[in-house]
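Here we start with a single chain on its own, the form predicted on its own, put down as structure tokens.
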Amino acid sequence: MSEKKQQVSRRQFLNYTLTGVGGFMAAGMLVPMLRMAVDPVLQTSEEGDLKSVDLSVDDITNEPQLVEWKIDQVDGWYESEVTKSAWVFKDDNGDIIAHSPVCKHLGCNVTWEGSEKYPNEYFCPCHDGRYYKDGTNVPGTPPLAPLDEFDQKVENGMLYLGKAKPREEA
């Protein structure tokens, strides 16, 4: 090893400070940057909660019924009350069916019996959308796909709904 030690020269211990120092508040400005974009999403999600839409299990009928209910929504720090719907029906084994009202082709609300020509169906009003009962929607009309369902449970004889989840392609 050679016993000659180099000399930092007074241009590079500022050019090395500079650097550092620079560095240093870089990083300090872009930490709170970084924290605020990734904050939000590494916070627990609340939306498998079923919430419970007042809606006795006896009241439910084989004629599909909207029912309304509240959730508390956060988007980032931003937290607000959101109106939730659904189809809410009984089918022929009795099994309960909660249909969102969401078409799948524009994102329009769909009714039940929205239309005179085409009774005991689902109906969309944005471009003549039409779905079956089951949810399914009717071939050769706007809708690719059926309509979302909600997670449900009954709970001392009432219902309470989930989050819609898509099903398969008809």
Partner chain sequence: MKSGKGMKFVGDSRVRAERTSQIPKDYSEYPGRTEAFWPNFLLKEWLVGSVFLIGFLTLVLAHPSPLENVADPTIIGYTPLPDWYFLFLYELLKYEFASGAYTLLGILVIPGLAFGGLFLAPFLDNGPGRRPPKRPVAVLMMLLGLTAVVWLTYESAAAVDWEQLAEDNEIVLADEVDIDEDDPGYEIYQDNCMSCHGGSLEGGPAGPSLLESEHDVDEIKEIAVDGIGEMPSGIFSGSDDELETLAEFIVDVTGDDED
Contents of the next structure:
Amino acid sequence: MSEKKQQVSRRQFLNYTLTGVGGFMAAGMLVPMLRMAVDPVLQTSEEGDLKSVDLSVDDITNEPQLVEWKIDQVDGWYESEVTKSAWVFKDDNGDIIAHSPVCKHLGCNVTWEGSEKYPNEYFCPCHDGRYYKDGTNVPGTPPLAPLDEFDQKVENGMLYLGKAKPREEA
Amino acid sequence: MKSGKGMKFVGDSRVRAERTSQIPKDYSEYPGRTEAFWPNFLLKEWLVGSVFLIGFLTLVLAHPSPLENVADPTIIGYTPLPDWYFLFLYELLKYEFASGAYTLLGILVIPGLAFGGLFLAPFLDNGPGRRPPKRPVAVLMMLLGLTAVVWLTYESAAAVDWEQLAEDNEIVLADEVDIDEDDPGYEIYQDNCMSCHGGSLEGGPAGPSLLESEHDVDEIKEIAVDGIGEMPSGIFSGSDDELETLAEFIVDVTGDDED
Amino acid sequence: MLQKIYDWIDERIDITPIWRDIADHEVPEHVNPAHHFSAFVYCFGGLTFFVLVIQILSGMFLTMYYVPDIENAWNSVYYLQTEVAHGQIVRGMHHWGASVTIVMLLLHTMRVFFQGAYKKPRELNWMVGVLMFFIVLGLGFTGYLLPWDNKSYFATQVGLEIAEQVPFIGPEIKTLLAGDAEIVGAQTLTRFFAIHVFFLPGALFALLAAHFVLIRRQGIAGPL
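In place of the form predicted on its own, output the structure of the form predicted in complex with the partner chain.
To see the whole picture, the full complex is given below, headed by that same chain.
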């Protein structure tokens, strides 16, 4: 930079002021609107209640089975009853595992032993994604993360499921 | 403008390769100080705009936009009012010379003449003079029209009890009230009372809410048959058994709050 | 960098004259409130445009939440007003903006009228302006059906009845607007929504562009 003083010309000064005033007007108009538009992003998702899936613990086997249950969903102004589903089984330790059927690749639904070529694996028909029984994605297939697992509890011998969450360590 | 030989263009387009300087048009034919639109004049305009915006946002924050109850085509005693800028048309149609046999006058001829005149003003008022004293007819017509619109709007607005209207139209959320719609009394209620007192006893412009009612079964039976206050007699039509069921249903609903 | 991008575009499509024409023209003294305070009347047109911009923007954002369906319209408006942060303000801007547009439009029209600024050669621009006035009234009328509250329903009902009384083609006009010969309902709401959000604004933009081009062509009317 040279030592020469940078003179702000009258025209430049007016231009800066104009930009400032224009910015104020744009902000005054747009701030409420943008705040309204981004509102859903800023909502904290609340912990959902656990709901009974109408399945006795005794009926859960080592083989994943598809259970379906209904929850009341509030979607903005629209309240409805939607069906959720999960693959439920007992692992080798006897712990109950409920896998979300939603493929971690692009969101299709996976099926236990959905392909005859891959026994003992979850199979996603969309892009041949595969997961082992514990939900871990088979390396070399499209999915990049293991299947989500549902929050769960057992009360009076019945299974209750909540929200599907990504598994802790991938 | 030069063209043809000697002109060079960008590629095969019609955009000229050599730029001539952009000489802005000026207002030298007007006496006095002119100034550049950008940034000098625009800055002043935008300052005015900023003040305007602040005023506007103050209005918005001070007065939340109104919302009435969800549309109910069977509501009784509701006074439909258009927004203020249509009040003058609304009022016009109340007059005898603009309704009934003269409806066409009210909906087509008068507004048509007014708006048609406005649209064609430059051709109706086609003299050379621009100052108002030089075109008295046009200016008078406009003043007359303006006065009529202002007066009609005022007449219309003055006849309305705005506070009462706002009170009548306060939003009642149906699901705040727990009503057993399978109760046999509800069916009788639907047939006899709902048109005025609303689908969930919340009341409306023609009848008060029944939810805060403190009448007992016998009193309700009497009111349903004989009326009370503005409610005329003979509204209820049905057997005595039905009357009993109805009254018990209403007491049931209103009594719930006290438990 | 920006300069290079600009030069690259400018060489190809010659955009400099377009914005120089807007930016560099001179504004005469008689419309400048800094020289004559009474010149503030010349601000009305610009302010009308400013409110219209507010209307367009707030309307665009409102459609993020609004649904034109008789089951859900009222619920969605109620939801955005009570549950969504600043929803009340944005709906307020659109609601009050409608009234303010009409007020500013009226003031602007009166300014032009009483100054006789519509005289030759500006007849065409006046007619374009009056057409925009009608469109704005149409926007007001179609707009207040959309929340589907009692006021919406009955005001629309009345408006449609008026249309029906037009001789010869009245019933056809009503059906065209309402989507059904008798019911004011689901089809009416979607029609009014389409008119309010696409047809009338489209026409308004075209006329607005014409209005501005004509002003640049003809210049502001001289002092009285």
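Between two forms, the rigid core is the largest collection of C-alphas that superpose within 1.5 Å. Numbering follows the first chain given and starts at 1. On a predicted model such as this, the values are computed, not experimentally measured, just so you know.
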query: Shift of G20 between these two forms at or above 2 Å (CA, core fit); finding: yes
